[in-house]
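Only one chain is shown below, in structure tokens, and it's the form predicted on its own.
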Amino acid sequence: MQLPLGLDANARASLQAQIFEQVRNLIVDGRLQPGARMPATRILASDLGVSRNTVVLAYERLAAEGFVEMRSPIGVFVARNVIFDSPRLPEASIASGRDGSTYRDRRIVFRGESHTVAPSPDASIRYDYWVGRPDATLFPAKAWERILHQTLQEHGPGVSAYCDPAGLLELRRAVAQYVGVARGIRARPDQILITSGIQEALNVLARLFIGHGTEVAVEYPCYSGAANVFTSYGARLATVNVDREGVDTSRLPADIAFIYVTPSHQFPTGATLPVERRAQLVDWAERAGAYVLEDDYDSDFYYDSAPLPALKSMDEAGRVVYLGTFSKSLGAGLRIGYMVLPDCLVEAATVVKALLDNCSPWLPQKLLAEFVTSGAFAHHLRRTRTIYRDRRDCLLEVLREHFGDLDVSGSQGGMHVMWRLPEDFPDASTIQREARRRGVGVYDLLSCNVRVRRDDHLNARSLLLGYATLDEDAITDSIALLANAIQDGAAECDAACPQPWQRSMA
């Protein structure tokens, strides 16, 4: 570490005070922090021009005073027992924007709201059933250090070099041969853009198509985090009704630049949408001359039957873009994602991806390229199915030993489910908050990531259970808790008259 010390041989101090002073006010100010380690003496004496006994002699006033620890042989430590001082800085002025939110400073040209990327902890809620998140425990750590370390042996000099924005060809190749295998897709690597997740992908594909009043059309409900996205590029959101076979395909607008779905589970009613919606929405792409986004998400996630084909494998015309993602199937803290592109669109989409962040890290790209390739994926694939089915299906039984007949979309895959609650209970905020009072989040379609309206009846009668970190003692154990939360809270919107599930349960 080097330090940002001017001495002046001219000036009045002598140059063991003018360290001693520059390195003290540093520590005072909170620049160098408590346990900071301190460049060597040998080191600093080099970098600023002077003899190392002068150095020595201003460490030493350092520690005599308090500042530093001297921890011989191990080296100089700023003092964990320093009182801070540290400046308040100015607060800048609060502006509020047309659309009503805040920013610090109107000349920025940024509007936009962000979608929860991941829930504050909360130590009150005890079995969480938070939607989209992976189970943690089950990745792969062996395989992954094992592949790890045999890839910095032998490639290791891969980590100081610049990646082809595109991404690592190894990978590509990888991910164009899943695809085939997987989803139907018939893909060559150099169609194939790898991404920072599927949010980065949005963001490329917002770039592409967006500017301000664009038309695009995204189902309703939807995920906000990608609707955000569109809007924050100046775009304007025609809305196309979901109902239990997923987006309406009756009802697409005439004139727009490209329509975003969730095919396989969509988000949130996990609804699949059938074969025959999904050609009536290729051949509209085709005839209007507009995209489809395809956010396959959670396909990897099947449990009574193969999955359909992606929309991707029925685009003869080039007019589908496929989102896929290995945050959900490995873990999202690996960031990485891909698109399948029409060859029109490749090289834009390149562009775009360079002007971002140049490309992708390489040494993950590296590791999941091995993973995919070696069959190590497959394998995890079909030992984390195998677990989230079961607790899949332990969920659908306790919440049906415990409220009976249920309305649930969305159990056939995935990672959540959509309880659609009876009109007798109460709504689904009031159910929320109660579960909470008891260590158990559930939540309403607002609270986790959907684009709807508040006052939607959607909203009001619906819950969302993501069960995939949770086994099955868990589950039943959590469901007999908002049993209790459920009864307590219709006790407070009626006491007087207990609905019919309500003696059921007594």
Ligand SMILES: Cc1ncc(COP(=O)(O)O)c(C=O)c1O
Second form
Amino acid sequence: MQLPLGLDANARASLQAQIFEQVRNLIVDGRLQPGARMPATRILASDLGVSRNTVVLAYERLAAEGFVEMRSPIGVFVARNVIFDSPRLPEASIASGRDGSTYRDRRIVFRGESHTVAPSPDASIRYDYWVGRPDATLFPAKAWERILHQTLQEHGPGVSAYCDPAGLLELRRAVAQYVGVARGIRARPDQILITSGIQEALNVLARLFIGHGTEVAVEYPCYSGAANVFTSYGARLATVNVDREGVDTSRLPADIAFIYVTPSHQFPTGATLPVERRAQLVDWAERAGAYVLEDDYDSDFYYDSAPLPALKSMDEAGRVVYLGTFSKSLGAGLRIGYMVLPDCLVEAATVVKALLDNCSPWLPQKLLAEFVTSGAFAHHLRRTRTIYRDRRDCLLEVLREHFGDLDVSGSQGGMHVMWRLPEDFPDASTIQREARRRGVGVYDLLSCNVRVRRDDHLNARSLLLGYATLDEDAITDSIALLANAIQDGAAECDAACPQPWQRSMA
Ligand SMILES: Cc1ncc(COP(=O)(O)O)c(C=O)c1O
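What would you give as the form predicted together with this ligand, now that the form predicted on its own is on the page?
Now the full complex is given, and it begins with the chain already shown.
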């Protein structure tokens, strides 16, 4: 570490005093952290062009006054219990965000809210039904290790260079091939833009289309990770209701820049949008001169039949932007997603991507390209699909054993189902609380990144169950605990008047 010290040989203070003073300042204002190793005296002396003894004397004084600790023979370290001059902000400079959170400086013009990227670790939860997570133990680590080794041997220099902001060509080719076969989309590699997950793609599109007050449409309810991006750029949200078949295409608004939809597996209800509604949506976009952002986050997992081709596959007029991700099939930590863009948006979107981060990291793109083109990805999908399908089957069966007939949606694909609770059950937040006390994480919509009104009946009466990370034993044990939780929650709510389902469970 090179310290930012500047000595003045003509100053009245001695060189030793100047070193003492400047190092002390670095420590008290927090730029040198407690426990940090100080440069060796010989090295600092050489950096500053002074004698080693001058530095030794300065260090001794710093030690005597409690700023550093001499740990001979290891070295000199900033003292751990040093007192900081931490700058305190005047209360008046604390501005409130829309959600009531505080922004510590009034000059921060950004006023956004975030979704929950990952739930905070909770050791008390043994069985967690958090939505949208693949089973980390199924990550094909051996294949990646082999590809990593080969890649670094053959193409190591790629790691240290920027790549095309639109993404590595091999990966864009592999994605074009994949979406052609799996999603029925005819795309050239130059229409593909690699992003850091769908989340970055949404930011790129928001940057393209949204200015202060721009009206855009979202499903109601919808994924708050998307809605929050749009509002953070100044959008006004129009909502289009979702029914049992997905977004209601008979009520699409006029004069909007785009509508954001999840047609394969509506988030959160899991509805699949029927072909007629898809056609209506594409027609409407063409007539209205608007775009459709198709978020296809978890369509890699369809269990009983192939998924319907993507909306983008019906897009003759170039009004649909398709958003895909490897977060569900491989893992969100990879941070690799992609967009399939209409030709007219390619250039502008690539410029925005370059402004955001120059380009996505080369190495994960290279490994993924190899993983997909070698056929290993298709193999991985076949394997994980079977495992998740068995888990889904087990979940539905065990739920039926405990609760009888179920109103569950979204089980045809993806990694979560939405369970609309019978009217005589306790409400979702009571069940969530009681289940948590028994080590089971189940969630109402609001807790799981769903944009929905708190007092909406759907929020009060629905639970989301993400099942991909739990094996059959875990599902069986946890649903038994959930049944207890529901029984106790109901008893608490209505001790005097047992409900029919409670009697049947007893
Ligand atoms: C509906 C939906 N869209 C997009 C995403 C974000 O995916 P990514 O990890 O690719 O940014 C998620 C994440 O869970 C999601 O649920």
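So that the term is clear: the rigid core is the largest set of C-alpha atoms that superpose within 1.5 Å between two forms. None of the values given here were measured: they were computed from a predicted structure. Residue numbers count along the first chain shown, from 1.
Remark: with the core as the superposition reference, the CA shift of Val440 between the two forms stays below 2 Å. Here Arg71 counts as shifted, since its C-alpha moves by at least 2 Å between the two forms after the core is aligned. Ala485 shows a C-alpha shift below 2 Å between the two forms [criterion: core-superposed Cα displacement of 2 Å].
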